[in-house]
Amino acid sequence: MSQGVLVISELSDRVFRKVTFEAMSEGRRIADHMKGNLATVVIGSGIETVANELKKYGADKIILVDDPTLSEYMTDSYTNVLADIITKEKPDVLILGASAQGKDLSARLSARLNAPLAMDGVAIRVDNESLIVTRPLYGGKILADVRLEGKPQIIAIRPNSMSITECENAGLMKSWDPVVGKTDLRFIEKQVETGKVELTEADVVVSGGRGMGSNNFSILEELAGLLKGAVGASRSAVDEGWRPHSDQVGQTGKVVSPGLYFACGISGAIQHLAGMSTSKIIVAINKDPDAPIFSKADYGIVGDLFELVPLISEEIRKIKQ
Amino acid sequence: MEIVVLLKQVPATESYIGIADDGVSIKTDDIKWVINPYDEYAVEEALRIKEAHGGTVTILSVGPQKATETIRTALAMGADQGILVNDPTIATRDGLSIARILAAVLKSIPFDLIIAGQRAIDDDNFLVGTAVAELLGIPNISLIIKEDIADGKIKCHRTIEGGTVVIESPLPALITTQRGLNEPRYASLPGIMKAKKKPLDVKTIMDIELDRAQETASVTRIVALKLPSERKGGRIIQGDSARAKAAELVRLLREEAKVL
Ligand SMILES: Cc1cc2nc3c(=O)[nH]c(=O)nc-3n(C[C@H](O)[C@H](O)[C@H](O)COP(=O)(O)OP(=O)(O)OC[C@H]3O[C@@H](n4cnc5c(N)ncnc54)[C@H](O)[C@@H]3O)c2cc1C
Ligand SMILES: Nc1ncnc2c1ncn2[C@@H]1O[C@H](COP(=O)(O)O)[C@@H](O)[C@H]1O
């Protein structure tokens, strides 16, 4: 029998990142074609409670690594940590999410396992005994399917392109003493905004461009603030310093793939549509009727965001009532 | 400090991306070649430590022959002296297979700090970077904005969802660009003249000692590319009033797309 799935899922504060519950899903279904297991690896300290969450997602197996050491994300320790568990437990595939720490730790993992990696998945399908993997290159001008061959096959999924299914399943917790080896960095200190809402992970992304001619963006954060999404922003908006650049979508920016995604007075440039093209609804509003985000945009509005956006608050807070 | 830059060459943001015949690479003809982002502000954060702490700037690439040009803007810069491996396969590797090269080039050559981008905007690989460190045995710390190095250890900004982490490591070690880091410099003239001297040595990929089993153990194939279905321009909401066109928005998100 295959070894099955592994799924490294990932904590922010003691909370499950929502991609982690993408991979689960996932990772479920491709045990299942595979007639193998799923475990998965909650790693972090003071965790127990918070783990047994992931039974809901149809983890057979949970590996609980919980150490005051690894209360935060290292790259060495947890690469040395996971290393060890993935050698000894060899999975056929091992799957985590390629958010800021999945990514750095995916990279790192590959070349210590010699293991092919698909970083940024989109689509996941068997084919035999290997996984065909889609992912987008060139900043979405392309789609490439690809074969991982080797093992594990590692995929890191994009947040927010699949879809999360429960299923109950046994969840039998397993405690695992931590081998954390030799490490060199030292954590420091953590700012983190507490409340606001990722912007890769929101269900709703309103982002604004030059059109909104300073860095008042309250009338953009009212209508996020209703639809419980996050704020973003052109490089333009960015390079003029009403946004800070980890607000920036596009190509040389953040990538989202809302359900919806509201551009205001943002023309629609190609490296701007890198960043969004992934979302299922896009919504623009430009005084411009030629404005080349319109021929992307599922739904458009000519006309001034200042007095349009506002009147769309008022619209969904009428039927959110 | 030596400080090397891990640069490639990538087709600017603006090129139009075509799939060539053989239907798992991309017509190349038209593109127009560029320092990937990313690692411009590599090379401009390296040259700034340089400024600050004396020591080269080393230019590292993997690419065909043409990416001398992207190593020659490098050094017009300001960086020292580069090194290209010339490997007219490029196209076909994954990135840890990329990464191997790379590392293989290190181990011959002083460093104390490497700096490469946080992704190639072709692959959007995110991957090679912290790959190298992970062969070279060094700590790597990604994504970062700020960085002050002081008695050997290096200290970083690195972003991460809705904040940022501060993180130490001693030197030698690896980190990543991200957007914020710099402003990257433009060539001057004068700089694009003294690059035209500076050393630039061209390795072939036979040079470099490979593991070929580690090589055939683990790949990441491209099997097919296609493109993205495209967008249809959707509808332009019309309406006799401002307040109109929003209520028949919130309307067809809602009953029509189903998304509130
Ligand atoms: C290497 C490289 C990387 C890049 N990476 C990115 C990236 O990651 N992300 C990104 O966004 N860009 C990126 N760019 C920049 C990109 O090319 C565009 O310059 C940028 O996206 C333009 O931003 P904008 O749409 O806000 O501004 P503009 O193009 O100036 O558009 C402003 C729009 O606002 C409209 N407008 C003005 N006032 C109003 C109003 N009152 N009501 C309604 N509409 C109004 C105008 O009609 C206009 O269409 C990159 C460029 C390069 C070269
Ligand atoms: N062929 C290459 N030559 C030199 N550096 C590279 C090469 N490919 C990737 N890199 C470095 O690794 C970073 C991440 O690339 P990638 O993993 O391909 O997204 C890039 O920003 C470069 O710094």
Second form
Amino acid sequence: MSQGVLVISELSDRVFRKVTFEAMSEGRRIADHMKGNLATVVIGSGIETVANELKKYGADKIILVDDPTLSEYMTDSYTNVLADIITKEKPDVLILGASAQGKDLSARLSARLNAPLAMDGVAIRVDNESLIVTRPLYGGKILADVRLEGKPQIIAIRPNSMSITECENAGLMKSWDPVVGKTDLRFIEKQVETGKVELTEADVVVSGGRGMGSNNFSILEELAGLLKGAVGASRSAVDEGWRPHSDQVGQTGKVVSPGLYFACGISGAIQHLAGMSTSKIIVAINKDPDAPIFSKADYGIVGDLFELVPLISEEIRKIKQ
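Now the other one: the form predicted alone, given that the block above is the form predicted in complex with its partner chain.
No partners, no molecules, just the chain.
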């Protein structure tokens, strides 16, 4: 792969999303295997200083697209700029995170460049000059190996599915004059919830379902806070109005892959399992011993979550003292 790997980074208020570091680490591994270079694109406004952070994740080259018109993510303008970069740089492999932004962008680039795309990859291996991407299908019921053919091969990786490895490199900075082109979208407003751990990137997720009985998720918030995690919810809890849709975990919500997932008062419907089945360790707490969630759990506790969750929090508090 003479042209190497290109990683599309993702910023949120001039801070890199964690999945960017995962993509960089995986890109470095693939580039080394193929004896190619690793480049990354950083798009935004006033980002030169923060872009230097990617040097420690193995970047041979950092393509800096610093322009006020690109301060906020807009599908058409970002697609136009990146398509121009990819056409001129000619990478063999393109990697980005399968975040909301990444899924939107990767699909656009695949269509624009007529390039193969593997979405929501959880593992990548190299077979000669082709990449084989493992990705969940049918709500996580199976893991399929998908071989990509054609160039560039685009992979959107699921957050929290790849390890992060630091590998200091030169990271030659190259400024790029963007070709924004015609855009039909206009940025109006952005609303951001501050002080919350991003659900899709959290190492610990504590989710509640219909068994919570109300919108009082305080015991789950306490446990999540102790573990520096995020609070999620099942579709039933969201439909009841107990949590915002942004907290929903499941097929029609967010897909998460934390190291530790607590399912509290969640029965384990297929829709919910599709959003959390790739979690490393799953702990289920439910009154019903026959709840489907127990078939997916590494640890299951049959009992009242309002008694058990505070006890877990208390034990964690003792350990942290």
